[in-house]
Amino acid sequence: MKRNHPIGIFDSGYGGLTILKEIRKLLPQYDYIYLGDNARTPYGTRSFDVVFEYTLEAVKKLFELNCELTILACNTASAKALRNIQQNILPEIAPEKRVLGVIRPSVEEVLNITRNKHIGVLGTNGTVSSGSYLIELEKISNGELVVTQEACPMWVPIVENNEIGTMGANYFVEKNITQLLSSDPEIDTIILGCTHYPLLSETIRKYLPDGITLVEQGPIVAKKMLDYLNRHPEMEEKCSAEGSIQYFTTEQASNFEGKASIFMDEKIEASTIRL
């Protein structure tokens, strides 16, 4: 079978750029085009039948330019059009290709990683009201877990603003950390339910009390993607390894090349394209 296949990587803007840096460290290997949806970001205050639209249409896109596996690599369209897509889409346009989303593997490792099951979920507002996590975390625990969430608006902002490590970053952090412990003082375990805040991450750390563990998603999502590949050698056969990357988005391809390379740690060149 001749390997011809790109990954796909889908966000609604740049948050999914943190999932695809960990992939590309663990699995180097692989052809990936990730498709950044930043004309019409946010997804986070849209309505689910929007945002499944919205993410339905760049799923169909990276079936268009030959992904057969699409990591939709942003909690909102996790939470609000995976379950939708899985399940009514793909057995009637493409029951060959695969969508995987970065809630379902965040939500088993904290499973492990927990000594007292007090978990806290940080957030998008789309994201938290969805009740994603809530909804994970109560199905693989059978309600053993005590979730306690937060929506913390401004810190997408920050990061997509470079204002990291500023004195307004601080304040909403230590704001939002703060109001996420006072409602439940015994959380040991926080997930970072946004692909953007792992660049806050040094700053949410000084904030946190020693024994509070921080939950990346994007080392996770990698680790779940390599031990997808290795139970499904039919998909990863498929999967074309030159090693390349190509960048799309929908809005201006300059705008976004400058702040995605800030999530890159590198430069990187990048096309618009039409949904």
Contents of the next structure:
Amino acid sequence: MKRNHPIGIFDSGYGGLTILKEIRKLLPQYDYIYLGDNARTPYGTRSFDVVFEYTLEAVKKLFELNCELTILACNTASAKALRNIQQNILPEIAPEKRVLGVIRPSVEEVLNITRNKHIGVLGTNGTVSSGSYLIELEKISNGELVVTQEACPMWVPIVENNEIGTMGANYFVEKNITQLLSSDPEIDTIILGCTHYPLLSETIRKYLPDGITLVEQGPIVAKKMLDYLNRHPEMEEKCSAEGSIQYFTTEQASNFEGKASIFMDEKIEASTIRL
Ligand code: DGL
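What does the same protein look like in the form predicted together with D-glutamic acid, given that the last one was the form predicted alone?
To see the whole picture, the full complex is given below, headed by that same chain.
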């Protein structure tokens, strides 16, 4: 078996870089291709059909770029497109390839963190209205958890437009956190159910009472990926391992490079790609 397949990481924009960063920390040996659909972000306010269509286009592009294993590092795409791709598309067009999401791994981890079983979920409109977190948390806990969701539609634009730390960012973060905690004051664990949100975690913590655990997905997804590759040696053996990363964006590459360098804490070079 030849190791000649990079691992694909997809997000609607920059958010998936928070996942890539942690995956690469844990698994630096592999080759990665990051694809951000920056020209069409945000996905969070779009319909099921549109998110599915865009996500499928991106996944097909990653297949063309030779990825056998692809991570949807986007909760909105995981919520609205993953199941359909896994169940209906892969068997038809690429039965040997695998596409994985970020919701299930996060949900499994939260069960080990909460002490009183009161969970808060922060996400985009799309993720919240899909009910994916509610469904997965219900499945895994036999209905033992009290789950409260809060959609934060302004947070992705704040991150994408580099408005972190501004008065506007503080206003919207405080507003959503206050709403979440007034819906259930007993919440002890909050999932950041959008890959853009870790960039706001410092701001979020300003408005959280002590004792609430904020769960970021990057380290969790990285750990689950390691576990997946250990359990699937047939996939691990295909992953090329020269420690490289290639970045593709559907927007202008120079715009992407500037912002993505901030996310990744290093200078990066990107190429524009059409889906
Ligand atoms: N980063 C994506 C997520 O995890 C959403 C961003 C968007 O709305 O496009 O849900």
